[in-house]
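Next up is one chain by itself, shown in structure tokens, the form predicted alone.
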Amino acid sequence: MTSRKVVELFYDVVSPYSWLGFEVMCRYRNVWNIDLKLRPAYLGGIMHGAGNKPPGLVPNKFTYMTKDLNRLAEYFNVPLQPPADPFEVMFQKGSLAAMRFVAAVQEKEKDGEKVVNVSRELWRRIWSEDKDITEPVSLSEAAVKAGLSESEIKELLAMSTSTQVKEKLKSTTQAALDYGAFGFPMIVCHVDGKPEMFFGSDRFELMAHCIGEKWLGPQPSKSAAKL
């Protein structure tokens, strides 16, 4: 057995296409030979920190992603649903609160699926069911769903504010950002000691060229099944 490629994906989960690779990500991580490093991040930093400018702020683009969306949840089976105003929702609002939440869970689980689960459950609150993820209230319900308990809930919330965890979360951004990130999803693949970069939710063959695995479309578990 050949040692396992550690691969690290960097996400905001105010960014819909960060969801996309997410779930990949986490699909195959059990099918490729890797070892996923969740990075919880803020995508706001990381638009400041390399100067680049959100699609949605160039109406064609904002336009052709809406539809792109839509194709993209069919597609990766995630039931990415844009909200009323995704304007609002990402350059308004922002995430920093919930990123510090996640970044939090993160800091008192270490490993585990607990990331994994809140994660997902901010990404439906925006991007499936409309909702806020900027007040503790919204967190709160998310992290619920997600299975953690109350008393564990009110610990993250209070954690979350913290000096300890803003700088955790500063430091993952920076770290972002020293590797050339202007954007998430950010997927890095450490491969012979070099890491390569990968922007999008659509460059998992060209990934998988990469470290010597095998892309079996969005979903491995029934490509493997069709083999």
Contents of the next structure:
Protein chains: 2
Amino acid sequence: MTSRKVVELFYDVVSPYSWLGFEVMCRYRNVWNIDLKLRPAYLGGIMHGAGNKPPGLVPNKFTYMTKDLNRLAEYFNVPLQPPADPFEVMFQKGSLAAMRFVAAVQEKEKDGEKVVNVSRELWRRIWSEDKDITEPVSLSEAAVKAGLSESEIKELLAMSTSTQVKEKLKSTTQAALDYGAFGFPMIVCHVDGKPEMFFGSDRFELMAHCIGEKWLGPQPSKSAAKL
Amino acid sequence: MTSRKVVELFYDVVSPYSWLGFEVMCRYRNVWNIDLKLRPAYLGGIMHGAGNKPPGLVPNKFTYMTKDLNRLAEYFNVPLQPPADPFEVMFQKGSLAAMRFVAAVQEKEKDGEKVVNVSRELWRRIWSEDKDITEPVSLSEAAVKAGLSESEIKELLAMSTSTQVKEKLKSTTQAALDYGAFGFPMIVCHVDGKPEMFFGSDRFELMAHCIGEKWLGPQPSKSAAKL
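Please move on to the form predicted in complex with another copy of the chain, as the form predicted alone is already shown.
Whole complex next, starting from this chain.
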């Protein structure tokens, strides 16, 4: 147990590539000898802090990303479907309230399954069902689907606007920037006391090589069953 | 033989990720049932035509790319080493003369090995040895290393400034833009009469899945030997 490598996954539910990375890492945490630490953070703060611009502003890139996401979603077996207006969803509505809510869930339960389930239900709303994630009622609906009780949800909604949770989200976002983030997902593998940073959902094979594990494709249990 | 899928690789020797993609595709053309068509083009024209900006302008992204390239070079077994001043090399000096020279080589020999060898020697100069690729003497040196004779090189240097070769490079660059390029490398796989475009050097596993082939890592002969 002590030899398990700590792997931090920084993500925001507004980011579709983060969803792919999140599902892959959730599958691999039982396959690789790693201690996966989920680090919900705020992508808006990363883009601002790093001085980065959204890639979708270049028309050819935007068209490609839509195609790329559809192909990856099928290959990764994640039910991702771009919303009708990705720009409105990503850049006008944003994810600050949602990520504060996720931070509250994590603050309350520490390292459990609720933060996994709530994150996934939020992704499902925005990146599969084209539903809102900015209103309290939207967050509640996602939390109900994730298996949380009504009293818990009420408490979490209150917590999510507290200074403590706001500061928690801010400090996780700052930690990502300090590692050198300029977008999400960002995965930091701690290898021999050194952080190795990987950006995006397309470095798993290289990452496996760096941490001394084997890449078995995006659905390792399926691959393992085939071996 | 008739069932071989046509795969076009659009590249420019100024692009380090193109070098990785080029070496991988050169290795796989004898492993997969494909007909690899090399499409040397001009990245400057792509960036201008697509309205794209170089990714290295965001400091965190630049730092990451250097690290990412070093890790990938080792994993892909390509002797890539960033030059002292990548900005000068990529954006001030550029690759127009070099890519016109490569286009001339291809024009003269059609689908042979010389275009492979000359491209590789140009990459080696810029992305391994930090040497110039803008002067005729630099192009000559690369061509000598690629095994071309002095008389051939003299002819190619003359050809490379001809209207015919300039137009050839322009039309290949335009073809890439028409496929939706916004950077290089770009790989277009023709599957069931439809072009499937893949950007970058990190979609090989997905690409293999799309063309019904198997991804065996960046060094397939090594993997095949292990199997």
